[in-house]
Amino acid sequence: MSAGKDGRRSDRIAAGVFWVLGMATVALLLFIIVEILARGLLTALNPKFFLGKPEAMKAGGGILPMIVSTLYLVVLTIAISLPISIGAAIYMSEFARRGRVSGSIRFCLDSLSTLPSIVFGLFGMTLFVIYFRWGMCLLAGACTLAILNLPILLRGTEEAIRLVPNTYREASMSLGASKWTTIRKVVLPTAMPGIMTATILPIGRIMGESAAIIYTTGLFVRNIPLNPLDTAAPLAGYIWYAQSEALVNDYRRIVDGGAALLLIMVLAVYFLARYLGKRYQQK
(Lines of atoms letter the chains of each structure in order from A and count residues from 1; the text may use other names and numbers.)
(Lines give C-alpha, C1' and ligand atoms only; values in the text may rest on other atoms or scores of the structure.)
Protein backbone atom coordinates (compact mmCIF):
# COMPACT_ATOMS: atom_id res chain seq x y z
CA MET A 1 0.00 0.00 0.00
CA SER A 2 2.80 2.42 0.90
CA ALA A 3 4.41 1.86 -2.49
CA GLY A 4 1.14 2.69 -4.22
CA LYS A 5 0.69 5.85 -2.13
CA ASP A 6 4.26 6.90 -2.85
CA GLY A 7 3.68 6.36 -6.57
CA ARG A 8 0.49 8.44 -6.56
CA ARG A 9 2.22 11.17 -4.56
CA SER A 10 5.10 11.24 -7.05
CA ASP A 11 2.63 11.46 -9.94
CA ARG A 12 0.85 14.41 -8.33
CA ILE A 13 4.14 16.19 -7.64
CA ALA A 14 5.37 15.61 -11.20
CA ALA A 15 2.05 16.76 -12.64
CA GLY A 16 2.17 19.89 -10.48
CA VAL A 17 5.73 20.70 -11.54
CA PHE A 18 4.94 20.30 -15.24
CA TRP A 19 1.75 22.33 -14.86
CA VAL A 20 3.68 25.18 -13.21
CA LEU A 21 6.37 25.07 -15.92
CA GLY A 22 3.75 25.08 -18.65
CA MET A 23 1.85 27.98 -17.13
CA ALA A 24 5.10 29.93 -16.64
CA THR A 25 5.96 29.44 -20.32
CA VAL A 26 2.52 30.57 -21.44
CA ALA A 27 2.64 33.57 -19.07
CA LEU A 28 6.05 34.61 -20.42
CA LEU A 29 4.82 34.33 -24.00
CA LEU A 30 1.69 36.36 -23.23
CA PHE A 31 3.79 38.99 -21.47
CA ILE A 32 6.02 39.40 -24.52
CA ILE A 33 3.04 39.64 -26.88
CA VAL A 34 1.17 42.13 -24.67
CA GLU A 35 4.30 44.23 -24.15
CA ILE A 36 5.02 44.48 -27.90
CA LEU A 37 1.40 45.28 -28.77
CA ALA A 38 1.05 47.80 -25.94
CA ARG A 39 4.08 49.72 -27.15
CA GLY A 40 3.29 49.83 -30.84
CA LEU A 41 -0.27 48.76 -31.66
CA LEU A 42 -1.65 52.28 -32.06
CA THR A 43 1.22 53.21 -34.36
CA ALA A 44 0.94 49.97 -36.35
CA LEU A 45 -2.78 50.53 -37.01
CA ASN A 46 -2.25 54.09 -38.22
CA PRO A 47 -2.85 54.15 -42.02
CA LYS A 48 -0.18 56.83 -42.47
CA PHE A 49 2.33 54.47 -40.91
CA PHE A 50 1.67 51.16 -42.65
CA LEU A 51 0.69 52.75 -45.98
CA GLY A 52 3.35 55.48 -46.10
CA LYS A 53 6.88 55.57 -47.46
CA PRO A 54 9.85 55.72 -45.09
CA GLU A 55 11.89 58.85 -44.56
CA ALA A 56 15.68 58.76 -44.45
CA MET A 57 16.38 61.83 -42.31
CA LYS A 58 13.11 63.33 -41.04
CA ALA A 59 10.30 62.11 -38.83
CA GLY A 60 6.88 60.89 -39.94
CA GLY A 61 7.80 58.11 -42.36
CA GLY A 62 5.92 54.88 -43.03
CA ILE A 63 6.85 51.27 -43.75
CA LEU A 64 4.78 50.13 -46.76
CA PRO A 65 7.85 49.13 -48.88
CA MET A 66 9.11 47.09 -45.92
CA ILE A 67 5.81 45.22 -45.58
CA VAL A 68 5.78 44.40 -49.30
CA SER A 69 9.46 43.38 -49.13
CA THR A 70 8.69 40.98 -46.27
CA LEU A 71 5.76 39.32 -48.03
CA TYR A 72 7.67 39.18 -51.33
CA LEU A 73 10.61 37.55 -49.56
CA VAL A 74 8.35 34.95 -47.92
CA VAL A 75 6.76 33.98 -51.25
CA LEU A 76 10.11 33.72 -53.04
CA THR A 77 11.75 31.73 -50.26
CA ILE A 78 8.89 29.23 -49.95
CA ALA A 79 8.70 28.90 -53.76
CA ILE A 80 12.39 27.92 -53.78
CA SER A 81 12.62 25.76 -50.65
CA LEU A 82 9.27 23.94 -50.55
CA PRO A 83 9.58 21.96 -53.85
CA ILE A 84 13.15 20.99 -52.95
CA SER A 85 12.05 19.94 -49.46
CA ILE A 86 9.11 17.86 -50.71
CA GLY A 87 11.23 16.13 -53.35
CA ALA A 88 14.04 15.37 -50.90
CA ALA A 89 11.56 14.24 -48.24
CA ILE A 90 9.89 11.85 -50.69
CA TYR A 91 13.26 10.33 -51.52
CA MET A 92 14.34 10.07 -47.88
CA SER A 93 11.08 8.53 -46.67
CA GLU A 94 9.98 6.41 -49.65
CA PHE A 95 13.10 5.39 -51.59
CA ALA A 96 16.25 5.76 -49.49
CA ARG A 97 17.37 2.73 -47.56
CA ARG A 98 18.18 3.07 -43.90
CA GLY A 99 21.94 3.04 -43.56
CA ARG A 100 25.03 5.16 -43.21
CA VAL A 101 24.28 7.37 -46.20
CA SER A 102 20.77 8.37 -45.12
CA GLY A 103 21.93 8.65 -41.52
CA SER A 104 24.77 10.96 -42.58
CA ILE A 105 22.35 13.14 -44.56
CA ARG A 106 20.05 13.51 -41.56
CA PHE A 107 23.01 14.28 -39.31
CA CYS A 108 24.18 17.01 -41.71
CA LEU A 109 20.68 18.49 -41.86
CA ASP A 110 20.42 18.56 -38.07
CA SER A 111 23.87 20.17 -37.87
CA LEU A 112 22.94 22.85 -40.41
CA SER A 113 19.78 23.72 -38.47
CA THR A 114 21.91 24.65 -35.43
CA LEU A 115 24.20 27.10 -37.25
CA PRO A 116 23.72 30.81 -36.44
CA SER A 117 21.83 32.69 -39.12
CA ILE A 118 24.66 35.20 -39.47
CA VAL A 119 26.79 32.40 -40.96
CA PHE A 120 24.17 31.86 -43.67
CA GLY A 121 24.07 35.61 -44.24
CA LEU A 122 27.82 35.80 -44.83
CA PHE A 123 27.63 32.74 -47.09
CA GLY A 124 24.77 34.28 -49.08
CA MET A 125 26.63 37.56 -49.44
CA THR A 126 29.76 35.78 -50.66
CA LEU A 127 27.96 33.48 -53.11
CA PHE A 128 24.95 35.39 -54.41
CA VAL A 129 25.83 39.05 -53.90
CA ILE A 130 29.54 38.97 -54.78
CA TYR A 131 30.31 35.82 -56.78
CA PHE A 132 27.08 35.71 -58.83
CA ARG A 133 27.07 39.55 -58.98
CA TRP A 134 23.38 39.83 -58.17
CA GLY A 135 23.98 42.63 -55.72
CA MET A 136 21.74 43.11 -52.71
CA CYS A 137 18.32 42.00 -53.90
CA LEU A 138 15.27 39.95 -52.99
CA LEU A 139 16.47 36.90 -54.92
CA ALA A 140 19.78 36.80 -53.02
CA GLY A 141 17.93 37.04 -49.71
CA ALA A 142 15.38 34.42 -50.75
CA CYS A 143 18.08 31.92 -51.79
CA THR A 144 19.95 32.53 -48.53
CA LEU A 145 16.82 32.04 -46.42
CA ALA A 146 15.87 28.97 -48.46
CA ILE A 147 19.20 27.38 -47.49
CA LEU A 148 18.70 28.53 -43.90
CA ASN A 149 15.24 26.99 -43.58
CA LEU A 150 15.80 23.92 -45.76
CA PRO A 151 16.88 21.58 -42.91
CA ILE A 152 13.85 22.40 -40.74
CA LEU A 153 11.39 22.29 -43.62
CA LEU A 154 12.82 19.05 -45.02
CA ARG A 155 12.77 17.19 -41.72
CA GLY A 156 9.23 18.38 -40.94
CA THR A 157 8.03 17.35 -44.39
CA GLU A 158 9.74 13.97 -44.06
CA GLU A 159 8.05 13.31 -40.72
CA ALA A 160 4.65 14.28 -42.17
CA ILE A 161 5.12 11.77 -45.02
CA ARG A 162 6.31 9.06 -42.63
CA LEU A 163 3.17 9.50 -40.51
CA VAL A 164 0.98 8.35 -43.41
CA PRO A 165 -0.09 4.78 -42.50
CA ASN A 166 1.49 2.03 -44.58
CA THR A 167 -1.97 0.52 -45.09
CA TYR A 168 -2.76 3.44 -47.42
CA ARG A 169 0.25 2.58 -49.57
CA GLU A 170 -0.54 -1.15 -49.53
CA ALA A 171 -4.20 -0.57 -50.45
CA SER A 172 -3.27 1.69 -53.36
CA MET A 173 -0.62 -0.65 -54.76
CA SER A 174 -2.90 -3.68 -54.33
CA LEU A 175 -5.32 -1.97 -56.73
CA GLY A 176 -2.60 -1.82 -59.38
CA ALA A 177 -1.25 1.69 -58.80
CA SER A 178 2.48 2.22 -59.27
CA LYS A 179 4.69 3.50 -56.47
CA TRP A 180 4.87 6.99 -57.95
CA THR A 181 1.09 7.11 -58.46
CA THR A 182 0.63 6.03 -54.86
CA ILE A 183 2.96 8.75 -53.65
CA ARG A 184 1.37 11.43 -55.83
CA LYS A 185 -2.30 10.60 -55.28
CA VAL A 186 -2.36 8.95 -51.85
CA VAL A 187 0.68 9.77 -49.74
CA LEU A 188 1.13 13.46 -50.54
CA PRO A 189 -2.56 14.45 -50.21
CA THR A 190 -2.75 12.63 -46.88
CA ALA A 191 0.46 14.25 -45.63
CA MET A 192 -0.45 17.74 -46.87
CA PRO A 193 -1.88 19.02 -43.53
CA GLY A 194 1.36 17.99 -41.83
CA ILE A 195 3.42 19.59 -44.58
CA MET A 196 1.48 22.83 -44.18
CA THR A 197 2.08 22.72 -40.43
CA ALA A 198 5.79 22.13 -41.03
CA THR A 199 5.83 25.22 -43.26
CA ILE A 200 4.53 27.53 -40.53
CA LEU A 201 7.80 27.67 -38.57
CA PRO A 202 9.98 28.54 -41.60
CA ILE A 203 7.52 31.26 -42.64
CA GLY A 204 7.69 32.83 -39.20
CA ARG A 205 11.46 32.57 -39.26
CA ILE A 206 11.62 34.21 -42.69
CA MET A 207 9.47 37.12 -41.56
CA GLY A 208 11.44 37.64 -38.36
CA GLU A 209 14.95 37.04 -39.70
CA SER A 210 17.32 39.99 -39.72
CA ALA A 211 20.89 38.66 -39.43
CA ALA A 212 20.79 36.80 -42.75
CA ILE A 213 19.16 39.58 -44.78
CA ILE A 214 21.24 42.56 -43.75
CA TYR A 215 24.04 41.23 -45.99
CA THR A 216 21.92 40.03 -48.91
CA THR A 217 18.67 41.97 -49.31
CA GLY A 218 19.11 45.50 -48.01
CA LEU A 219 18.05 47.69 -45.10
CA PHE A 220 16.35 50.78 -46.54
CA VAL A 221 14.31 51.51 -49.67
CA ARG A 222 11.73 54.18 -50.44
CA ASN A 223 9.99 52.43 -53.34
CA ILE A 224 8.13 49.13 -53.39
CA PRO A 225 10.30 46.39 -54.94
CA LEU A 226 8.74 44.80 -58.01
CA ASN A 227 11.53 42.68 -59.51
CA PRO A 228 13.28 39.83 -57.65
CA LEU A 229 16.57 41.56 -58.51
CA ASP A 230 15.47 44.82 -56.86
CA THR A 231 16.98 45.89 -53.57
CA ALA A 232 14.50 45.49 -50.74
CA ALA A 233 14.22 46.07 -47.00
CA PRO A 234 12.28 43.41 -45.08
CA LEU A 235 10.59 44.67 -41.95
CA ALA A 236 12.79 42.85 -39.42
CA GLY A 237 15.97 44.22 -40.97
CA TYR A 238 14.52 47.73 -41.15
CA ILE A 239 13.57 47.60 -37.46
CA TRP A 240 17.17 46.71 -36.63
CA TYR A 241 18.40 49.49 -38.92
CA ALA A 242 16.09 52.11 -37.40
CA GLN A 243 17.05 51.13 -33.86
CA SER A 244 20.81 50.90 -34.42
CA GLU A 245 21.25 53.99 -36.62
CA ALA A 246 18.58 56.22 -35.02
CA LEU A 247 18.79 58.73 -37.87
CA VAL A 248 15.26 60.07 -37.41
CA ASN A 249 13.82 61.64 -34.28
CA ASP A 250 10.87 59.25 -34.09
CA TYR A 251 12.89 56.05 -34.46
CA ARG A 252 11.22 54.60 -31.34
CA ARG A 253 7.83 55.00 -33.01
CA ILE A 254 9.10 53.14 -36.07
CA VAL A 255 10.67 50.37 -33.99
CA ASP A 256 7.66 49.84 -31.72
CA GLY A 257 5.10 50.11 -34.53
CA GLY A 258 7.14 47.87 -36.84
CA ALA A 259 7.58 45.23 -34.14
CA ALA A 260 3.84 45.22 -33.37
CA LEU A 261 2.95 45.00 -37.07
CA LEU A 262 5.47 42.19 -37.62
CA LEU A 263 3.98 40.26 -34.70
CA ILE A 264 0.48 40.71 -36.13
CA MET A 265 1.65 39.49 -39.54
CA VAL A 266 3.30 36.39 -38.06
CA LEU A 267 0.22 35.53 -35.99
CA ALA A 268 -2.05 36.08 -39.00
CA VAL A 269 0.05 33.75 -41.16
CA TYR A 270 0.11 31.15 -38.40
CA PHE A 271 -3.66 31.10 -37.89
CA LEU A 272 -4.32 31.21 -41.64
CA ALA A 273 -2.06 28.19 -42.20
CA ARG A 274 -3.73 26.28 -39.37
CA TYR A 275 -7.17 27.12 -40.76
CA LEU A 276 -6.25 26.03 -44.29
CA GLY A 277 -4.69 22.83 -42.94
CA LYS A 278 -7.88 21.92 -41.05
CA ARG A 279 -10.08 22.73 -44.05
CA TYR A 280 -7.89 20.60 -46.32
CA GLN A 281 -7.95 17.73 -43.84
CA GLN A 282 -11.75 17.88 -43.57
CA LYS A 283 -12.03 17.95 -47.37
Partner chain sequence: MSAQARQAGIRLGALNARERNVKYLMFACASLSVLAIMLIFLFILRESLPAIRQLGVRNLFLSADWSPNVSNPEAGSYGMLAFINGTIMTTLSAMLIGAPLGIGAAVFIDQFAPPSIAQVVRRGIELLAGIPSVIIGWFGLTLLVPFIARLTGSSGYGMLAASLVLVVMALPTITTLSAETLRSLPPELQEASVAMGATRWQTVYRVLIPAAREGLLIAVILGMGRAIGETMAVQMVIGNARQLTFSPLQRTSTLTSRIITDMGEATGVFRSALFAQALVLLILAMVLIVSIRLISRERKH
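Take the two forms, find the largest set of C-alpha atoms that superpose within 1.5 Å, and that set is the rigid core. Positions refer to the first chain, counted from 1. Since the structure is predicted, the reported quantities are computational estimates derived from the model, not experimental observations. What changes on going to the form predicted in complex with the partner chain:
After superposing the rigid core, the Cα of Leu28 is displaced by 2 Å or more between these two forms.
Could I have the structure of this protein in the form predicted in complex with the partner chain, to go alongside the form predicted alone above?
There are no partners or other molecules in what follows, just the one chain.
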Protein backbone atom coordinates (compact mmCIF):
# COMPACT_ATOMS: atom_id res chain seq x y z
CA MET A 1 0.00 0.00 0.00
CA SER A 2 2.19 2.80 -1.19
CA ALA A 3 1.01 6.36 -0.96
CA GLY A 4 0.21 7.29 -4.51
CA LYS A 5 -1.50 10.50 -5.60
CA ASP A 6 -4.86 9.11 -4.47
CA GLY A 7 -3.36 8.02 -1.16
CA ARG A 8 -2.07 11.50 -0.44
CA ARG A 9 -5.38 13.06 -1.39
CA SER A 10 -7.41 10.72 0.82
CA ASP A 11 -4.90 11.37 3.59
CA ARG A 12 -5.52 15.10 3.35
CA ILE A 13 -9.28 14.57 3.40
CA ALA A 14 -9.00 12.24 6.40
CA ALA A 15 -6.82 14.72 8.26
CA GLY A 16 -9.45 17.38 7.63
CA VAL A 17 -12.24 15.15 8.95
CA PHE A 18 -10.29 14.30 12.10
CA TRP A 19 -9.51 17.97 12.73
CA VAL A 20 -13.22 18.71 12.48
CA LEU A 21 -14.13 15.84 14.84
CA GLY A 22 -11.50 16.84 17.39
CA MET A 23 -12.34 20.52 17.33
CA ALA A 24 -16.09 19.76 17.41
CA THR A 25 -15.77 18.33 20.91
CA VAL A 26 -13.99 21.44 22.15
CA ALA A 27 -16.46 23.69 20.36
CA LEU A 28 -19.35 21.81 21.96
CA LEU A 29 -17.86 22.25 25.42
CA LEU A 30 -17.22 25.97 24.87
CA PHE A 31 -20.71 26.44 23.47
CA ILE A 32 -22.30 24.85 26.54
CA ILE A 33 -20.16 26.81 28.99
CA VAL A 34 -20.59 30.16 27.26
CA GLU A 35 -24.33 29.67 26.75
CA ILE A 36 -25.00 28.66 30.37
CA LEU A 37 -22.88 31.50 31.75
CA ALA A 38 -24.28 34.08 29.37
CA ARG A 39 -27.81 33.27 30.47
CA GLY A 40 -27.31 32.89 34.18
CA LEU A 41 -24.19 34.72 35.28
CA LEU A 42 -25.94 38.00 36.12
CA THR A 43 -28.53 36.23 38.24
CA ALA A 44 -25.95 33.96 39.80
CA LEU A 45 -23.77 36.85 40.97
CA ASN A 46 -26.64 38.82 42.44
CA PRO A 47 -26.32 38.62 46.26
CA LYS A 48 -30.11 38.61 46.56
CA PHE A 49 -30.07 35.35 44.63
CA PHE A 50 -27.13 33.45 46.08
CA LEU A 51 -27.74 34.73 49.60
CA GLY A 52 -31.53 34.61 49.45
CA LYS A 53 -34.12 32.13 50.73
CA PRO A 54 -35.99 30.07 48.16
CA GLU A 55 -39.71 30.58 47.64
CA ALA A 56 -42.14 27.72 47.22
CA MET A 57 -45.01 29.63 45.62
CA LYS A 58 -44.00 33.16 44.69
CA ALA A 59 -41.33 34.70 42.52
CA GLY A 60 -38.05 36.21 43.66
CA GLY A 61 -36.64 33.27 45.58
CA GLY A 62 -32.94 32.77 46.27
CA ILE A 63 -30.79 29.74 46.54
CA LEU A 64 -28.55 29.92 49.65
CA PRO A 65 -29.81 26.74 51.40
CA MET A 66 -29.13 24.78 48.22
CA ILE A 67 -25.54 26.00 48.00
CA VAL A 68 -25.02 25.12 51.66
CA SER A 69 -26.64 21.71 51.07
CA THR A 70 -24.26 20.97 48.21
CA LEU A 71 -21.16 21.97 50.18
CA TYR A 72 -22.36 20.13 53.29
CA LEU A 73 -23.01 17.02 51.20
CA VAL A 74 -19.52 17.22 49.68
CA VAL A 75 -17.85 17.47 53.11
CA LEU A 76 -19.94 14.66 54.58
CA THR A 77 -19.45 12.33 51.62
CA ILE A 78 -15.69 12.82 51.57
CA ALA A 79 -15.52 12.42 55.36
CA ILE A 80 -17.20 9.03 55.00
CA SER A 81 -15.55 7.74 51.85
CA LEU A 82 -11.96 9.02 52.14
CA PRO A 83 -10.95 6.91 55.19
CA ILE A 84 -12.58 3.86 53.63
CA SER A 85 -10.81 4.50 50.33
CA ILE A 86 -7.43 4.97 52.00
CA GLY A 87 -7.88 1.78 54.01
CA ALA A 88 -8.99 -0.18 50.96
CA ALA A 89 -6.22 1.30 48.80
CA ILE A 90 -3.55 0.35 51.33
CA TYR A 91 -4.92 -3.16 51.45
CA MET A 92 -5.06 -3.45 47.66
CA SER A 93 -1.60 -2.03 47.03
CA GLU A 94 0.42 -3.25 50.03
CA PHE A 95 -1.18 -6.50 51.14
CA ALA A 96 -3.44 -8.08 48.52
CA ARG A 97 -1.89 -10.70 46.29
CA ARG A 98 -3.22 -11.20 42.80
CA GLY A 99 -5.86 -13.85 43.24
CA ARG A 100 -9.50 -14.68 43.71
CA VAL A 101 -10.11 -12.19 46.52
CA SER A 102 -8.57 -9.11 44.98
CA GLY A 103 -10.00 -10.19 41.62
CA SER A 104 -13.54 -10.22 42.94
CA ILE A 105 -13.01 -6.91 44.73
CA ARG A 106 -11.89 -5.36 41.43
CA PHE A 107 -14.87 -6.88 39.64
CA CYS A 108 -17.25 -5.35 42.18
CA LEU A 109 -15.51 -1.97 41.90
CA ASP A 110 -15.87 -2.09 38.10
CA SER A 111 -19.53 -3.01 38.46
CA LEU A 112 -20.14 -0.20 40.95
CA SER A 113 -18.64 2.32 38.56
CA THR A 114 -20.96 1.22 35.74
CA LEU A 115 -24.26 1.04 37.64
CA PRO A 116 -26.65 3.90 36.83
CA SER A 117 -26.74 6.52 39.57
CA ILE A 118 -30.53 6.26 39.80
CA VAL A 119 -30.03 2.65 40.99
CA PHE A 120 -27.84 3.98 43.81
CA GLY A 121 -30.55 6.51 44.55
CA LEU A 122 -33.26 3.88 44.90
CA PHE A 123 -30.93 1.67 46.95
CA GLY A 124 -30.05 4.55 49.29
CA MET A 125 -33.72 5.38 49.64
CA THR A 126 -34.69 1.83 50.66
CA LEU A 127 -31.69 1.21 52.93
CA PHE A 128 -30.91 4.53 54.61
CA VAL A 129 -34.11 6.55 54.31
CA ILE A 130 -36.68 3.81 54.94
CA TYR A 131 -34.98 0.73 56.47
CA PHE A 132 -32.71 2.71 58.83
CA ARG A 133 -35.50 5.27 59.37
CA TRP A 134 -33.23 8.25 58.84
CA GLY A 135 -35.72 9.94 56.53
CA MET A 136 -34.45 12.01 53.62
CA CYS A 137 -31.36 13.74 54.97
CA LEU A 138 -27.79 14.77 54.25
CA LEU A 139 -26.38 11.66 55.94
CA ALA A 140 -28.48 9.33 53.77
CA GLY A 141 -27.37 11.20 50.65
CA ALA A 142 -23.74 11.20 51.76
CA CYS A 143 -23.74 7.45 52.44
CA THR A 144 -25.29 6.83 49.01
CA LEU A 145 -22.76 9.05 47.26
CA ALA A 146 -19.91 7.50 49.27
CA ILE A 147 -20.76 4.13 47.71
CA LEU A 148 -21.28 5.71 44.29
CA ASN A 149 -17.89 7.42 44.40
CA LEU A 150 -15.95 4.59 46.03
CA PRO A 151 -14.51 3.18 42.75
CA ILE A 152 -13.21 6.49 41.42
CA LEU A 153 -11.87 7.63 44.80
CA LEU A 154 -10.26 4.26 45.48
CA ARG A 155 -8.61 4.20 42.06
CA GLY A 156 -7.07 7.64 42.60
CA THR A 157 -5.95 6.84 46.13
CA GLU A 158 -4.43 3.53 45.11
CA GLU A 159 -2.56 5.16 42.24
CA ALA A 160 -1.11 7.74 44.62
CA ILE A 161 0.04 5.00 47.00
CA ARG A 162 1.54 2.91 44.20
CA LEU A 163 3.50 5.95 43.01
CA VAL A 164 5.53 5.91 46.25
CA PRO A 165 8.89 4.46 45.15
CA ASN A 166 9.66 1.00 46.50
CA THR A 167 13.10 2.20 47.64
CA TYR A 168 11.31 4.27 50.34
CA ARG A 169 9.68 1.14 51.72
CA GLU A 170 12.93 -0.84 51.54
CA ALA A 171 14.87 1.92 53.25
CA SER A 172 12.33 2.10 56.07
CA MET A 173 12.20 -1.66 56.53
CA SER A 174 15.98 -1.95 56.50
CA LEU A 175 16.11 0.54 59.35
CA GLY A 176 14.06 -1.98 61.32
CA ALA A 177 10.60 -0.44 60.91
CA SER A 178 7.73 -2.91 60.69
CA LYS A 179 5.52 -3.04 57.63
CA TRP A 180 2.75 -1.19 59.40
CA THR A 181 5.11 1.52 60.70
CA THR A 182 6.46 1.85 57.18
CA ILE A 183 2.97 2.38 55.79
CA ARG A 184 2.02 4.87 58.49
CA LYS A 185 5.23 6.86 58.70
CA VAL A 186 6.61 6.61 55.16
CA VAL A 187 4.11 5.49 52.53
CA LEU A 188 1.05 7.49 53.62
CA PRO A 189 2.80 10.84 54.22
CA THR A 190 4.55 10.55 50.85
CA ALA A 191 1.31 9.67 49.07
CA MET A 192 -0.79 12.30 50.86
CA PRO A 193 -0.52 15.11 48.28
CA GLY A 194 -1.50 12.62 45.59
CA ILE A 195 -4.41 11.38 47.67
CA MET A 196 -5.61 14.96 48.18
CA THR A 197 -5.47 15.58 44.43
CA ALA A 198 -7.36 12.35 43.80
CA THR A 199 -10.08 13.52 46.19
CA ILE A 200 -10.87 16.64 44.22
CA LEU A 201 -12.27 15.05 41.06
CA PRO A 202 -14.96 13.13 42.98
CA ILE A 203 -15.91 16.43 44.64
CA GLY A 204 -16.94 17.75 41.24
CA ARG A 205 -19.01 14.64 40.67
CA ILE A 206 -20.71 14.92 44.05
CA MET A 207 -21.63 18.54 43.29
CA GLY A 208 -23.16 17.60 39.95
CA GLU A 209 -24.94 14.43 41.01
CA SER A 210 -28.70 14.62 41.06
CA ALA A 211 -30.32 11.24 40.31
CA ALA A 212 -28.78 9.62 43.38
CA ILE A 213 -29.76 12.36 45.80
CA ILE A 214 -33.28 13.48 44.97
CA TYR A 215 -34.82 10.56 46.89
CA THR A 216 -32.17 10.33 49.60
CA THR A 217 -31.39 13.95 50.50
CA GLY A 218 -34.39 15.95 49.37
CA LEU A 219 -35.52 18.36 46.67
CA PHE A 220 -36.64 21.52 48.40
CA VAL A 221 -35.93 23.24 51.71
CA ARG A 222 -36.44 26.81 52.86
CA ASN A 223 -33.97 26.79 55.75
CA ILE A 224 -30.28 26.14 55.82
CA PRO A 225 -29.65 22.52 56.91
CA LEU A 226 -27.46 22.29 60.00
CA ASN A 227 -27.71 18.72 61.30
CA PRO A 228 -26.61 15.78 59.09
CA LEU A 229 -30.06 14.33 59.75
CA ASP A 230 -31.79 17.42 58.34
CA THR A 231 -33.51 17.25 54.97
CA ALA A 232 -31.55 19.26 52.44
CA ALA A 233 -31.72 20.23 48.77
CA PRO A 234 -28.42 20.13 46.89
CA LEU A 235 -28.21 22.59 44.00
CA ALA A 236 -28.12 20.04 41.14
CA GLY A 237 -31.29 18.30 42.34
CA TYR A 238 -33.01 21.63 42.98
CA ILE A 239 -32.27 22.79 39.43
CA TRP A 240 -34.06 19.72 38.11
CA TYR A 241 -36.92 20.20 40.55
CA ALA A 242 -37.32 23.88 39.73
CA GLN A 243 -37.61 23.27 35.98
CA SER A 244 -39.86 20.22 36.22
CA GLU A 245 -42.12 20.61 39.23
CA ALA A 246 -41.78 23.91 41.00
CA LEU A 247 -44.75 26.23 41.13
CA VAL A 248 -43.00 29.58 40.94
CA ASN A 249 -43.43 31.51 37.71
CA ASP A 250 -39.86 32.80 37.63
CA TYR A 251 -38.46 29.26 37.54
CA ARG A 252 -36.51 30.08 34.39
CA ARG A 253 -34.51 32.75 36.18
CA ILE A 254 -33.83 30.35 39.05
CA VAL A 255 -32.74 27.51 36.80
CA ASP A 256 -30.54 29.79 34.65
CA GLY A 257 -28.92 31.31 37.72
CA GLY A 258 -28.59 27.99 39.51
CA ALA A 259 -27.07 26.29 36.47
CA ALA A 260 -24.52 29.08 36.06
CA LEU A 261 -23.64 28.91 39.75
CA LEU A 262 -23.29 25.13 39.69
CA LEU A 263 -21.14 25.35 36.57
CA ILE A 264 -18.86 27.91 38.23
CA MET A 265 -18.48 25.66 41.27
CA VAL A 266 -17.66 22.61 39.15
CA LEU A 267 -15.21 24.58 36.98
CA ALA A 268 -13.49 25.95 40.09
CA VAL A 269 -13.08 22.44 41.47
CA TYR A 270 -11.73 21.20 38.15
CA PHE A 271 -9.13 23.92 37.83
CA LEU A 272 -8.14 23.50 41.46
CA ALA A 273 -7.54 19.81 40.76
CA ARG A 274 -5.46 20.68 37.69
CA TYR A 275 -3.42 23.23 39.61
CA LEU A 276 -2.74 20.91 42.55
CA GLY A 277 -2.03 18.00 40.23
CA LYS A 278 0.55 20.05 38.36
CA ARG A 279 2.21 21.26 41.56
CA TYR A 280 2.29 17.71 42.85
CA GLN A 281 3.91 16.43 39.68
CA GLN A 282 6.60 19.08 39.77
CA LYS A 283 7.73 18.07 43.26
